[in-house]
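Given next, in structure tokens, is a single chain: the form predicted alone.
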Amino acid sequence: MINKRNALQGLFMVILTLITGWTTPLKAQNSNEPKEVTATYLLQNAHIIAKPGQSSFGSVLVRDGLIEQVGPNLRAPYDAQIIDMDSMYIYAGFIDALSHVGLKKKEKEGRPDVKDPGNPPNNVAGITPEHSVYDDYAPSEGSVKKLREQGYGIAHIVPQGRMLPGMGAIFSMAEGDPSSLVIKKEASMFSQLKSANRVAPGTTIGVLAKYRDIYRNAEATGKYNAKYNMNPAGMRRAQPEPAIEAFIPVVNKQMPVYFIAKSALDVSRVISLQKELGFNLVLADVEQGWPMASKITAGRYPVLLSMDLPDPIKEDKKEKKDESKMTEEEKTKAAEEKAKEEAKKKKEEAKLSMLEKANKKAKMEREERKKKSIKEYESQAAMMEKKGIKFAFTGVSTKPGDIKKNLKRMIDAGLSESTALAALTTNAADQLGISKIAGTIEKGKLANLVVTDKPYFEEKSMIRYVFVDGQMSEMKKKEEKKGKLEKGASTALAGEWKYSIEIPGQTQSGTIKITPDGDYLLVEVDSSDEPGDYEEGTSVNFKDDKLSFEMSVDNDGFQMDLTWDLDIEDNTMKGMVKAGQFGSFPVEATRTPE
């Protein structure tokens, strides 16, 4: 999820507090004092993609957080910092149309202690439409920096919760105080088909019924208030009900409802609810919308597609030689080997019992269905594009590190690069009502820019600079994350390893995931505090049963470099983790059985 901490922040904090007792400098790093936005930058010699389908070569002048000029042969003002882009590519800053970025992780809910589970208080039932995410947003939270590093300059942030968590707000991803970063404070009402925890509404049907009840009450309250305000004589004042009153702008169509609808069934249910009640609906975080395309088109509903995709099936990567480059002798030998493999396969199949054959067939059919399903998820955006459905993207369910690779999978499945870029920029700006200030590179708009060394959607392109409200962040050129494999390393290393690091007074644990990729090795590490939120290792090296790699752990601007040195013997690893100037700590790991 977007709001996760760095995978190894737990280790970072343990080392700081237990070894050094160093807390004051860390607080200083958390300052919300805004960066200087009065700086002037001239970005020269760049490919400028002003908006999807429109590009030119020239310069962009940034001053006081705004784009002052765009064009060829711009003269540098006396106070400008000139940056030669060396033919790099400049895009408008990306916009996340629905996000939980900048919010602290919600504590795990315990069993609610209520007298009447069938009629619990609103906050226990997950009904808090009066709550504003503005009160929760923390620009210094680590997830903001992660999203910014992926090229995002603006996010529509909504509160966490269940059925009706509250109102969303649109924020700049710059550094500073929330009051200076908010673009629109009460931008939306956020809703989900998420039932309450062991109290009513405890089912999806119950959630829908409760939603109707709240809407009807807000409708009646709004009418009563309007009548009372015109002539209160003979009328009692309405008793204040914050949840109902907060919903009146929804009833009056002054506030759109961003409704999570992942599956086709959810999309159908939410559309039916909207038709019945009449509120302004945005279908959000749609993962399986293709079966409902006709309903979406008929209702002209704005759509936010999820960038989360199921894991791809790993194909068996057997290297095949190009027959056109083979000699006749090599062709003959290859044909003989193929015939032997087929004969061996038939012989093995002949030995199988009827039950084993049936099980094997069923397994193959399951795998084919899974492959087909994954392709449908990957091609959803392309299908929406072909049907003329305008959509933006949301990363609310997606890790920042997965965004680009998942977009690439969608493009490989048929989505055009122009539409993918529009979903990140112009479509998102239109959807949020901020197209006058963001989404394109034009004079007078916010200086939100993404600079890449190659066209963004190329597989190996890297983000080199990100500007948000004129604040410049330069991305370090990342080192190669895959280390070349020794012969036989795949068998020795591949898989997941459970590790533990001994720090005085505490043990830090997690998983090391090692994946061979051709002649290279990918090493990823997570923490038991945030399982599944992997960080990739750099400078990976494996030789003579010794594995080493490096990682960088960041906490609100304070950075620590970790160096792992491990000896491998059978299914165990032992070694040390060096944590910069704080010393080295013993680590052990055991391979997880498949």
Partner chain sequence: MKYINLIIGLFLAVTMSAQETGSVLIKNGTVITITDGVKENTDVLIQNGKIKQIGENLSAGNGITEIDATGQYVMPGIVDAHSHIGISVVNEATNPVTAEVFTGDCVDPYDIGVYRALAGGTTVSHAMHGSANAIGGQCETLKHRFGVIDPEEMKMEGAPRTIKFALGENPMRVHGERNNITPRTRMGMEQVFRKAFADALVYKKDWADYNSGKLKELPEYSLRMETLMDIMDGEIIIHCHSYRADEILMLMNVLEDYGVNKICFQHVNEGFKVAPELAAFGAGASVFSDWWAYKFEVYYSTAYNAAILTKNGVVTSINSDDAGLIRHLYHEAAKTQKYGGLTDNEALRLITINPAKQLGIENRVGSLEVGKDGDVAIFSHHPLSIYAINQKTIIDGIVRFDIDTQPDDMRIDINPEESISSFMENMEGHEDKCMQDVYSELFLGEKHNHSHHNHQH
Contents of the next structure:
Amino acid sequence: MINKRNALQGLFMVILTLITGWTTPLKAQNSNEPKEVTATYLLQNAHIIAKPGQSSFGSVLVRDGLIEQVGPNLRAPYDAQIIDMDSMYIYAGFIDALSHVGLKKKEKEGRPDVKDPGNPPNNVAGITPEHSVYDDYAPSEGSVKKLREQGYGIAHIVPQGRMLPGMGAIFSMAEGDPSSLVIKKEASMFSQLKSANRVAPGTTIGVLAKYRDIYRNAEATGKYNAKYNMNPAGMRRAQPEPAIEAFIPVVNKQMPVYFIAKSALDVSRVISLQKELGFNLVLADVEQGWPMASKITAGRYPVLLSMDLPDPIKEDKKEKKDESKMTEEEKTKAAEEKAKEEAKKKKEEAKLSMLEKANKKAKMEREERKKKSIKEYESQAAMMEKKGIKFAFTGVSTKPGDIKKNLKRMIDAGLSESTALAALTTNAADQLGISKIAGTIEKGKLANLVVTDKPYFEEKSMIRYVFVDGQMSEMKKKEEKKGKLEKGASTALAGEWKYSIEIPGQTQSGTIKITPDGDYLLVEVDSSDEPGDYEEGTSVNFKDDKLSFEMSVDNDGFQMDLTWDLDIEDNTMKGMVKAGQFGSFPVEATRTPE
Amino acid sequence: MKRIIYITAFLLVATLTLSAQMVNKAKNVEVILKGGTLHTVSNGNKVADLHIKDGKIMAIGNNLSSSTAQTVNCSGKHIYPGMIDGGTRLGLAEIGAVSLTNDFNELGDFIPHMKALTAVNPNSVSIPVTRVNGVTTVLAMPAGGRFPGTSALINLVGYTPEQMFAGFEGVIMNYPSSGKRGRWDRRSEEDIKKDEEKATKKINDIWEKAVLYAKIDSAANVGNQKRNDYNPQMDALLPVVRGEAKLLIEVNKENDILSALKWVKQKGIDAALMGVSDGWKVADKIAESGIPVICGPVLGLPSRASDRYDVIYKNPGKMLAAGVKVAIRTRETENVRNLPFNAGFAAAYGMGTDEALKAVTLTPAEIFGVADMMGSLDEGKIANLFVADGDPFEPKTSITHLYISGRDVPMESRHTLLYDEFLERDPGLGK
Amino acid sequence: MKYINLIIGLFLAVTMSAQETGSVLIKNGTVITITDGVKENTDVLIQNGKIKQIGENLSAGNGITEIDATGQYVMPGIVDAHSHIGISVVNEATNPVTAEVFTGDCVDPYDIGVYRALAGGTTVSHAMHGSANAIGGQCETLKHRFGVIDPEEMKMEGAPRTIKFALGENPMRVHGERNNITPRTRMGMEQVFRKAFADALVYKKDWADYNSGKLKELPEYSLRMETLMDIMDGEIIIHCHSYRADEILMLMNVLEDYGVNKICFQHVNEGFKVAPELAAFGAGASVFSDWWAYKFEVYYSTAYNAAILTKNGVVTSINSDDAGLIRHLYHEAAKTQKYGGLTDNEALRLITINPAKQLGIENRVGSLEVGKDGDVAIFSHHPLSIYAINQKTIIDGIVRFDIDTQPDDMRIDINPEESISSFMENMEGHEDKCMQDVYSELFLGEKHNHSHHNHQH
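Moving from the form predicted alone, what structure would you give for the form predicted in complex with the partner chain?
And the full complex, kicking off with our chain again.
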């Protein structure tokens, strides 16, 4: 989930206030890195995928935030930093067609203190179309960095809230001041079928009724204002109603409505509303759009597909060794074991009563239906591609870390790589009306680039560089991020560990999740404030029962590095966490039994 | 003269207002029901006379006569043993939404000593409403926590709970469930599992203590050992632990049923299962255990969206076919009167009329250990029976006479009285 | 300009998919027509969704499926004038007046409850807003075309508009007791209705004055007021949740003052006490067969309610208000033979033509007549017998339920993240289901009707 603040931020704040007594923010500069000396880069010897389906080998010259040249053998200008790409792959920077990155997480609301729940103030009802996300965007939020690291150069950001949270804006994902990053202010009206908290509109039917009211009032007010502007004589000035005024461009079809519609029913509901009122609709974050495909086609609605997918059914946990890598002896042994297992299975089956068999069959059928259902979600993009429905992707409800994994699942389900890439780049740019400046690698466009070591959609590909507005970020190699495993380490460490850190006067707790991933070790940590929002550890090292890793937490741009050093004994880990310059604190963790 | 008119008018008004409030007395009678078809349940059907005296079925036979008995001509009519609902809240709650009229749910999770019989209201308006449909006996059950109390079997006539008591009391246990509690249950699967494990541990802890308590109690009775301190909860469990009384275990989900079967076997106690909505899935296992079930409501919804629409209707029939001893209950309060219809649906969906009738008469009597007193038309049993003009499961059928504990019960309830008063209102429109 | 309109017209014609219909010949059944007696050994021919012919020895045209109904009972599809299945929201419980909301906005054609109802022979249901508010939302009339994917296709096209009103404890509890907002008593109830209608008249006048230039200021548009105006214009049938005799009389008085006469009282447990008044007003009554005593306002009830109302000339129906009861409305109707001795036809009218009248769709459904919709249920025994089992349910000539051929698991929309065995304990206790969503949404917080669709039914 994006838009949550960094998982360990709570810990950070605790340390910050407890140890230093600082309550006012530090200056948002933590970088020990030397400043860049040039804004000109020559990216040499790379496969350049200029747009979906178009690939060449050569170089890209970036200067002052723009792509200056693309070609086979570009000469390096004097001021260029030359980066040899060593046959890596360059793509146009990705565009998130709808996102909440860079927005502070909303505080949890209690029951609003409203005397008359039928007539709450607009902000409690979730009706603030006059609000612009431009006023909220904070480029220093950790979520921006996370998205950028996934290759994103531009995002259409919409405010958080309920039915009408406000207007969206298109931002560059670069670092800097919001005013220098905005590409399009007031680019859209953001809408959801999300009801208010215990006040009107309290349900989806309430939201839909309210939407009609707002629309009709904006329509009437728009007409009235137009008449007044033509000749005000004999007319009273319209009483200013910010929410209604802000909605007039929607009625006039000058501003598209990005409407969240995840399920088939929500898609249908939103389309019905559009048909009735007639605004410019973009269906956003569609998870289950295929049942309504013919309606989508008929109405030619632009579609933003969700990159979120249901969890796959866990397959047999036993690690199966690749047969091609087995010795003859191992092969016979494996075959014997397989035969044994099957015989055992048969024997067990024979013992079952008729009833048990029937139950088992019914259960298997249900499992099949569930698998099929998951498959349908995975196949949505492929199906839309086949039907000729043009779509872009949105990551608004997808964890950045899941994006690539889920795209792979969609491709395995039949989506072509070029359409997947288009949905991340050109289609999104078209949809947002920014295709003149973004979406492809072309001379004159923004220098938003993603560099991967293997073709992006290959399972093991890694993003190595991301350029946004010509600003370069280099990613660490996989080997540096994950600790190489010792033999037997997977059994020693794998699983979930509950940790607690003793900070004077307070205890911070959470979960450390350790997953062996091939020859490497994936370490993730969350905090009890945000259970399930895991932060990945880097520089993981495991040797002689000692585990160490690093991670950085940030809050509004103040970064702090945490270094974990732990000694492992059976099901407990003990050690210290070093928190930047603030000191070290004892930490203990115990394994959660399976 | 004026005075007489006044008094008559007053009496008329008084009866009118009262008529909607009270039903007539159920009088103790000696009566011979002549020439009806007896559906004995225990011994097939036969046309015979039936003699009721001193609250009991004195005799069944041809050409019975007695100088002291009234006779009722029942030729062409059908006589059935009174129906027994093996699980209700009748008498323990008057108006659902008015909590202070609800007496089935005391505070606490482990309160087997709460006795339903104590709180049975003999004057509950729902009692006449229920019995005129042929239901003469019900189990009144506490509900709520893990051990919500001790249920009581009552006959639906009497001025005091004691007069109503029909000879069986049973501790209720709600077996830990691994299912969702309803539409609003938002616990994650893990949380449900955790809660279930916790609950299972708790019942095992309780049982361990109860067994020890019984041991101490037995020793104290023999020698001069230290007696147990006052512990009404454990006292209530004593007969169950010793296998002298039946534990009634509410359990519904497939794997919970299997787990409950194991649990009962392991503890070596006498038990019956209640609810058992997934019984059709594990009917063979239940049959194997020999543990009887009191299932229902039959007119309930399937527990899963994926289940066939009629699994609950078919549940009693399927269990019976697998060899399970099956009784049927409604789990109702004010609408226990729908017991014949619950049985009727079971009958239509595979159980058959005869077996469904047994499931609301003799089988529950056997499960509650009172078959020597009720559940069939046999000499010597309590005269709990009714006379009808047809199949009692058919809504069209009318019940003409009703006897409970040998009392001639008027075919009246609030519902019939309101009908009598309002069918033809006088005045109709206007003042 | 005209050219553009034409294109839009064509476009709409293509996108608004015509309702799928079918043809079928039902042979040799005992045909219970409701309006024209019971006919033995009779055939019913449905062609392109409509009843074409009822008679003996009919023959099917080419390609028309025949169904042998020998020994079986053929009756019109059952109509339920009060239910909450097939929609994902029931109560917008935030205000005593919410005439602007509409359950038709949230139709859920995947609700398994719709299939279960269909399996019980129920082909049409009135998907009502709940009873939290004095003036609740507008309701949708559904045809149980289970299997369709598009919610629009489950709506009964052309059915009149209806709206939910509610009296008594529910609105008093939600608004008066919880929010300290009138009504807290039945006195307050009356004034809420009077104020709503009076406000709507002012609204109507404001717009008329504005349009004629008399009023200079732009009035606010209000869907709520528009709806109340439509009620007063007779375009919407009121279905009013009610129990007590006094409150029923109160609403009839209020409606009379505002010239409104299209009303059917729902539940109306004490309707039997004011049956002559109901009949004189021309109000319908849609009742439970035997529910009572679950709250104080239904304590003085009688299961003879339907019989008394019927015998006093009130157009009466038996409804379910419940996903369980809607599966056996034929049995609920049969209870009126026990409680009040209604004839077979009187009893069956309670679940066919009478509810159809109350919903304003009696020209389409509710009886087997030539020209009406091909909506049929075929029972193994007489539908009023306890042994009746529905064999097939046909809607618009399409067999939507078939006891012999359909699989057990009929879910359409499989939640990809739900556990394989999602068992729900059958919770006990009756309550009119009209309060659905009130507690969940307002007391427990918001439900999430997005994201891998947590279905609420």
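By rigid core we mean the largest C-alpha set that fits within 1.5 Å across both forms. Not measured: the values here are computed from a predicted model. Residue numbers count along the first chain shown, from 1.
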query	finding
CA of residue 460, rigid core aligned, shift of 2 Å or more between the two forms	no
Rigid core superposition, residue 194 Cα moves 2 angstroms or more between the two forms	no
Flag for residue 335, CA shift 2 Å or larger between the two forms after aligning core	yes
After superposing on the core, C-alpha shift for residue 349 between the two forms in angstrom	4.6
